[in-house]
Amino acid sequence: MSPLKLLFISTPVGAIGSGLGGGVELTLTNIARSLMALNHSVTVVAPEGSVLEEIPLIQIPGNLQITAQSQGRDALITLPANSVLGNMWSYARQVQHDYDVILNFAYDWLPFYLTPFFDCAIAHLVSMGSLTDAMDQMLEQVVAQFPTSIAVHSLAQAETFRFKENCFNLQNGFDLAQYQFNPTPKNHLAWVGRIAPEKGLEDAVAAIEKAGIPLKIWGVIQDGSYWRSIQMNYPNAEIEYCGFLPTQELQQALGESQALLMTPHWIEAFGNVAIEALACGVPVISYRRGGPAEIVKDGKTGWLVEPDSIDGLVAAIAKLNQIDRATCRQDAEQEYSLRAMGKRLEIWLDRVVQSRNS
C-alpha cells in the first residue's frame, strides 16, 4: 500500500492525556503509532491541552462535548457555544486538501452529518454501540453513500447497528513492550475505567465484598455521586481509589493484581483494558457482554461471567489459580500487538480511499 497522509480528529469529550476520553485516548495513539510505523504520515487534532509523544498534534481550543453514554435513547443533538468539535471540524475542512483521509475519532453527529460536504475521504472508527436514535438514523446515512467507511472493535458492537454487515472489524493493537509481565502478584484484584454507571463498578465493589479480597480501582471518577453511593452503600468492602495513570505507571500497578474485573452495564465496544491486563500477566474476569466476551479466553486468559451475576463473579474469583499468567500475555502478543492492527488498518483504509475514488 502507498504510503498514506492521514488526519486524525480526536474525541472532543476531553484532551488526550487527561482520562476524560476513556479508551478512546488510548485507541487514538497507538492507531497512530502502529501507521506511521507503517511509513504513513499521521497529523492528530485534539482539544487544547492534549499531550502527545511524537506524533504531530494540533490543539484546538474550545468547549468539549458531553459523553453520548450520559444521554438517553431520544437525546437531541447539542452544540456548546464555542464547541471545540465544532471548531476542530472547521480546521479539518481547511485542510482537508492535504491529506488522503480524515480518521474520525469521535462518537458524534456532526462529522457524520459533514461527511458528504468534505471533498477529501472520511473514516468513522466508531468507538461505542447503539446509543441515540438520532446518531443511529446519521450513521445509516453514512453508510448508504459511503458503505465502507465505518469501522468498530468488535463484533458485539457492530450487532447493535442495523447496519452491521457493513461495519469493518479494526479490533484493536497495543505497543506490547510497554507492559512488563508479572509473575508474582500481590492479594487484590483491579478494576479499571471511568467511573460511571454504565461501568459497572459497583458489581465488582459487592463480589470483591463476598469474596473477602482487596480491590485497588483506577480512572477518572466521571460521575462523583455514583461514587459516594458505592462508598456509602459498600462499607465493609475494602476498596483503594488509586487515581488516573497513565500508561506505564498504569501497567506496572495493574501486573501486581491477581486478576482484573470487568464488570460494564452497557455493551463495551472492545475493553482496552483486558488487553493492557493480558499483556502484563493478568487474568480477567468479565460479564459475558459486549467486546470483552470477545478477548477473553473462558478458562485460559480468564473466566467469563454471566452478565449482572455477582455469585457468577466471586465463583471466578475462587478459580484464578487455574489460569496461567504467561498463557495471558502470550495472548496478547499473538492478537493485538500494533503490528496485527495496522495491517487491518491498511486493509480498511484502502477500501476507504477505493471507494471514494470509484
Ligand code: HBI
Contents of the next structure:
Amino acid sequence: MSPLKLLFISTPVGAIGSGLGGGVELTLTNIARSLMALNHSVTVVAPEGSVLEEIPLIQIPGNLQITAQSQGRDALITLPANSVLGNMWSYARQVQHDYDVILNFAYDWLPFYLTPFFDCAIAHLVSMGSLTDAMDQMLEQVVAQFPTSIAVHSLAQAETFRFKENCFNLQNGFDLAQYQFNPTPKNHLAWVGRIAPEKGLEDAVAAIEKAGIPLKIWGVIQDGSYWRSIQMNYPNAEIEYCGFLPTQELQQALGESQALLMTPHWIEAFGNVAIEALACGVPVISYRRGGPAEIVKDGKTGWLVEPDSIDGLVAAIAKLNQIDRATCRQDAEQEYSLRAMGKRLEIWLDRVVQSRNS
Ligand code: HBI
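What about the form predicted in complex with ligand HBI, after the form predicted on its own?
Below, the chain from earlier opens the complete complex, with every other chain and molecule after it.
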C-alpha cells in the first residue's frame, strides 16, 4: 500500500495527556505509532496543552467540549464560545489538501456534519456506543453517504447503532514492548478507569469487601461526589486511590495485581485497560458486557461474570488460581499488538480513500 499522509483531529474534551480524553488519548497515540511504523506519515491536531512524544503535534486554543456521556439521549448539540472543536476543524479545512485522509477521534456532531463539505477523505473512529439521538442521527447520515468511513472498537459497540453492518471493527492495539510481564503478583486486585458512574467502581468495591482482598484504584476522579459516596458506603472495604498514572508507571503497578476488575455499567466500547492488564500477565475479571466480553477468554485469560452480579465477581476472584498469567501475555501479543492493529488500519483507510476518490 502506498504511504498515506494522515491528519488526526483529537477529542475536544481534554488535552492529550490530561486523562480527560479517557481511552481516546492512548488509542490516538497507538494508532499514530502503528501507522508510522508502516511508513505512513501522521500529524496530530489537539487542544492546547496536549503532549505527544515523537509524533508531530499542532496545538489549537479554545474552550473544551462537555463530555457526551454526561448528557441525556435528547441532549441538544452544543458548542461553547470559541470552541476548540470548531477551531480544530477550521484548521483542518485550511490544510486538508496537504493530506490523503483526515482521521477524526471526536465523539461530537460537528466533524460528522462537516464530512461532505471537505474535499479530503474523512475517516471517523467512533470511540463509544450510542449515547444521544442527535449523534445517532448524524452518524447514520454519514454512513449513508460514506459507507466505509466509520470504524468502531468492538461488535458490542457496533450493536448499539443501527449501522452495525456498515462499520469497520478495528478492535484496538498497543505497544506491548511498553508492558512488562509480571509472573508474581502481590496480594491485591486492581481497578483502572475514569472514576465516574458509568464505570461502576462501586461494584468492584462491594465485591472486594466481600472477598476480603485489598483493591488499588487508578484513574482520573472525574466525578468527585460519586467517589466520595463510594468511600462513605463501603467504610470497611480496603481500597487505596493511587492517582492517574502515565502508561509506563501504570503498567508497572498493574503488573503487581492478582487481577483487574472491570465493572462497566455502560456498554464499554472496548476496554483498553483489559489489554494493558493481559500484556502484564494480569488476568481480567469483567462483566459480560461490551468490549471486554470480546477480549477476555473465559477461563483462559480471566473470567466473564453476569453483568451487575457482585456475587459473580466474588466467585470469579476465588477461581483466579486457575488462570495462567503467561497465557494472558501471549493472548495480548497474538491479537492486540501495534502491528496487528496497523494491518487492520491499512485495510480500513484504504477503503476510505478509494471510495472517496472513486
Ligand atoms: N465527549 N463530547 C465528547 N467528545 C469526545 O470526543 C469524547 C467525549 N466523552 C468521552 C470521550 N470522548 C473519550 O473518553 C471516550 O471516547 C473514550
